[in-house]
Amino acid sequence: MRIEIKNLCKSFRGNAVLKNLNLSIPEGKISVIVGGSGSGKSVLLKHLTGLIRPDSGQIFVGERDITHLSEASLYPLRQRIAMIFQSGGLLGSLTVGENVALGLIEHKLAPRDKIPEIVKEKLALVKLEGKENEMPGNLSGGMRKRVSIARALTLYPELILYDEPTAGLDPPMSETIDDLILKLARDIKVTTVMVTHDLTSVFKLADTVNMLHEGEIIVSSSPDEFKNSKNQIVQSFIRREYHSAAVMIL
C-alpha cells in the first residue's frame, strides 16, 4: 500500500503543527519518522487512517484520496490498516485471546468457530504462545505490545502504522520488538510507518527515514545519509538522542 501525501496543513487553536507537509511512503518498505517532541509526528500518522482530518491538502492510499471521505467510506480502509498505539491500547477487561479476537469478531472476518485458531496463530507469530487466558494486566509492557501486534496481524492489514512501539522498554525487549517489526516487514510484505525517537530503532529498521521539523518534511533519505547529513538541525538532533540514551542508560 503506497500513500502520497501532499501539502499536507493542520492546526490547532491557531498554532501550525503541520505546514504544506508532503512525504512518500513507498509501497512494502519501512518508512521511520523522527523529530523532536511535540513535532506533529502522531498528528501525521493519525492523519493516514483518518482520525485527524487536515486543514488543507491531500492524502492518496493506494490512489485514493482519504481526505474527504466519509466515515462509512473510511470503514473498509481502516480494515487494511492496522495501528500500535504507544500504550499498547489493549482492554483490560478482556484476557489477551480476547484482545487478539476483537478485530475478527467486530469485523465479522472469520466464522466462530475458527477464531480460536487464528488467535493462536497471531500470538505463536509474536512469540507468546499459550498466553491466551492471560489478563493484560499481569504482563510486562513488551508483552503488551507485542498482544497488540498480534491483534493487529488479524486484520491481515497491507500497512501498519507503529507510534513509539520500544518506549518505556529497556533496552533487550526493545530489541525483540524490533525485530519482531522487521520480521513482520520481511515476511508479509507489509508496508510499515513508525513514529520513534530511538536512533537504535531508526537505524535498524528504516529503509527510508524522514525528518519532521517545524511542520514540515526537511530531509527524507537512508539511514547512512541521514546519520551523515550536513544538516545542523539533523545532527543536532542524532546528538540529542544518542545523549538521551546514554543517560537512561547510566
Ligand SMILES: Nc1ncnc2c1ncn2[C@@H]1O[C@H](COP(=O)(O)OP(=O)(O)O)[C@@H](O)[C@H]1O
The other form holds:
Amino acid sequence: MRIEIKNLCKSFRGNAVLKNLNLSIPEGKISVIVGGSGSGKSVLLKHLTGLIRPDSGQIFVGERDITHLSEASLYPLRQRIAMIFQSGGLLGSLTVGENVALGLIEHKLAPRDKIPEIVKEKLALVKLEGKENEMPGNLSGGMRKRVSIARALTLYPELILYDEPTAGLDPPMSETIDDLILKLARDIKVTTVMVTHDLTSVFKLADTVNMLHEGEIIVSSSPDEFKNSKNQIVQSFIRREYHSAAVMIL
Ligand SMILES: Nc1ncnc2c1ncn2[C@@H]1O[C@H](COP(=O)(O)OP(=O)(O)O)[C@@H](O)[C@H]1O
Ligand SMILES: [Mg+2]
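In place of the form predicted alone, the structure of the form predicted together with this ligand is requested.
To see the whole picture, the full complex is given below, headed by that same chain.
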C-alpha cells in the first residue's frame, strides 16, 4: 500500500507542528522516520489512519485521498492498517489471547470457534507460543510489544505503522523486535513505516530514511546516503543518538 503526502499542515492551538510536509512511502518497503523529540513524528503517523485530521494538504493511502473521508469510510481502511503504538495499547484486564483476538471480534473477521486457532498461529509468529492465558501485566515490555504485533497481524494488514517500537527495551529485546519487523516486512511484504530513535534499527531495517525537522521532511534517502549526508541537522542527529546510545550502555 503506497502513501503519498502532499503539503500537509497541522497546528495545535497556534503551534505549527507540520508545515507543508511532503513524503512518499513506497509499497512493500520499510520507511523509517527519524527526528528530534517533539518534532511531530507521532502526529505524522496518526494522520495516516485519520486519527488526526490535517488543517490542509492531501494524504493518499493507496489510491484514495483520506483527508476528507468520514469516520464510516475510514473504518474499512483502518482494517487494512495496523498501528503499533508507543504504549503497546494492550488491555490489562484481558489475557494475552483475548487481546490478540480483539480485532478479529471487532471486525467480525472470523467465526468464534476459529479464533483460538488464529490467535495461536499469530502468537507463534511473534515467538510467544502458549502465552494465551498470561496477563499482560506479567510480561516484559518486549513481550507486550510482540503481543500487540500479533494482534495487528490478525487483520492481515497491508500497512504497519510502528511508533518507536524499541523505545525503553534493552539491546537484546530491541534486536528481537527489529528482527520481527524485518521478517514481517520481507515475508508478508507488508508496507512498513517505523518511527525510531534507534540508529541500530535505522541502519539494519530501513530501505529509506526520512528526517523530520521543523515540520518538514528535510532528507529522504537510503541509509548509506543518510549516514554520509553533509546536512548539518542529519549529522548532529546521528552524533547525538550515538552519544545517547553510548550513555545507555554505560
Ligand atoms: N493532540 C494534541 N493536542 C495538542 N498538541 C499536540 C497533540 N499531539 C501532539 N501535540 C504536540 O505536537 C508536537 C509533536 O508531538 P509528537 O508528534 O508527539 O512528537 P514526537 O516527534 O516526539 O512523536 C508536540 O509539541 C506535542 O505537544
Ligand atoms: Mg512520538
